[in-house]
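One chain comes next, on its own, written as structure tokens: the form predicted alone.
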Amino acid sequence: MPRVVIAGCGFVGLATARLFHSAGWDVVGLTHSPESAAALEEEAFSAVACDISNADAVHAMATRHAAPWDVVIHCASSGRGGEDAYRAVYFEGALNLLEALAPRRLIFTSSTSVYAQADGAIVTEDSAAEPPRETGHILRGTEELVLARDGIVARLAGIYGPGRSVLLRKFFSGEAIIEGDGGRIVNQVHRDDIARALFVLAMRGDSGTFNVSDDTPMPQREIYAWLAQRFALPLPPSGQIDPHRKRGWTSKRVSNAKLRALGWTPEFPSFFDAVERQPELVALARGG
């Protein structure tokens, strides 16, 4: 039985864990907070509260579970946190993990933030990363650790799921502001396939860099448009752009192709797709 452990089982991880755990995997999933690893319990992995960041944490945690591990999935959040957060969390935890657990590979969800352009273009994952944020720094960073460890690094788009979606919620909220012109091309990924390109990456990916995307890039203006008549609700107001955003202004269209060619793909190509598909995503924006 091939054994995994996901180093943050929450929005994506918990999902991560348990599309792992269906195929057959010996899962461990663990949690920043006790607190998190008792809500837990009633899954069907076993869930441990270990700080990621903790050197001494992490090698306790080892030191209870065996090695060896043949993948360890590092998708921890920094809780929305500034740079020391960043460091602590992904740089240190990545560290942490490598050393403690030894596993026969790490793959680390880092973000498509990275990449600066904002010109509209098509971005690859050979397109040069050159985050303008200090955060974004320590990303890349860590990015840098991983592929050097002979590790994965996945890319990650604006990430949306049930419960969670930035769009919507604005949109329903009356928060939204369409920015300039409208132009600024947005890149999303439902939070299953983002779980299902993580066990892809895991059964057959080399060592390297993977955008995890969605088919579509959209112009933020066609998005809100898009959602307006759907809903027959006005379409929001313009306003200025905001250039203080955490992770940068970027407008660019990310590639899936490099992620594509090793058999993933999305089961939501779109936005679009999700919001016609999944009623529960619209329902628990709106507050129901």
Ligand SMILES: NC(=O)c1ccc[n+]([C@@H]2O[C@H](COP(=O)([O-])OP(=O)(O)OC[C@H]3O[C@@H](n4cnc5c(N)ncnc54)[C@H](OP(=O)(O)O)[C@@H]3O)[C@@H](O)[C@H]2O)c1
The other form holds:
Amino acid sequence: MPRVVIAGCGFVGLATARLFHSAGWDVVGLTHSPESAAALEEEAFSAVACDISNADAVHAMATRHAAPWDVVIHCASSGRGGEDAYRAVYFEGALNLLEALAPRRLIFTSSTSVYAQADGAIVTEDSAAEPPRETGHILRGTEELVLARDGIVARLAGIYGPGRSVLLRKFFSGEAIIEGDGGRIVNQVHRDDIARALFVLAMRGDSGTFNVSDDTPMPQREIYAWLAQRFALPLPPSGQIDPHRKRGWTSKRVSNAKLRALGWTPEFPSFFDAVERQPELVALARGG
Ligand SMILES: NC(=O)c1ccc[n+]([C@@H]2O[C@H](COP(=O)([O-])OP(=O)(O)OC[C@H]3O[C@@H](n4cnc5c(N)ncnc54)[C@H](OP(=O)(O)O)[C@@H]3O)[C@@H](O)[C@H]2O)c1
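Write the structure block of the form predicted together with this ligand for the protein whose form predicted alone appears above.
To see the whole picture, the full complex is given below, headed by that same chain.
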């Protein structure tokens, strides 16, 4: 039975752990807090609290759950933390997992925010990835570490899914603003398509970098116009561009061709498909 550690059993990690388990893998999921691990008690796989930024804790966990590990997926998040949290969770976390678990393959979920392009151009994995901020440099450093150890970097676009959609939440709460002329291109991907992408990468991916984004990058204005018409609500007002937004002010069309060539196809090729086919997306966003 192949074995996987999912380090960071949160929004993406839990869906991924369930998918690997249902495909017959032996799964151990890691969370930071004992409370989050306890909340996973009913799951069919084991979940344990282990701070991956703490080398001793990771070594102790590795001793309890003995090698060999086929795959380790690092999808823990620094949450709202700044540079120190990024360094601890992403870089130190990846290093500790590599050293203690020595997996055949480590897959690191990075972010398409490493592409700083703002001209609306198509970006592939070969495009420049030169983020302006230190947090972005830490992500790039972690990517380099993972690639140097024969691992896989999965650069995720903006994640959405049941109970999580910044766009829907802002739209229904009335907080949404069309920034500038609304031409900024937004790249998104559904949580379950990420889980399937990580599975495909674990099964078939050679070491390298892969973008994980849906088929339909869209201008922000087009998204809000569609939602306004679809739900018979007013178009959000126009406002200033916020140059300090967490993911940076970028505008680019992220290509998923390299991942598609491995056999991955998104079940939700566009955000609109998911809104139409998953009523709970809207219900949960409207409920708060
Ligand atoms: N949000 C986006 O749109 C976006 C875009 C691109 C990439 N990403 C990346 O995608 C990945 C998955 O994100 P997500 O939204 O699924 O995250 P999430 O829902 O916030 O879940 C994060 C998980 O990581 C665990 N964690 C945090 N720090 C840890 C540590 N030191 N040791 C062990 N576990 C730790 C958390 O445990 P606790 O519950 O105990 O804290 C939680 O289980 C992250 O790497 C994130 O940076 C996100």
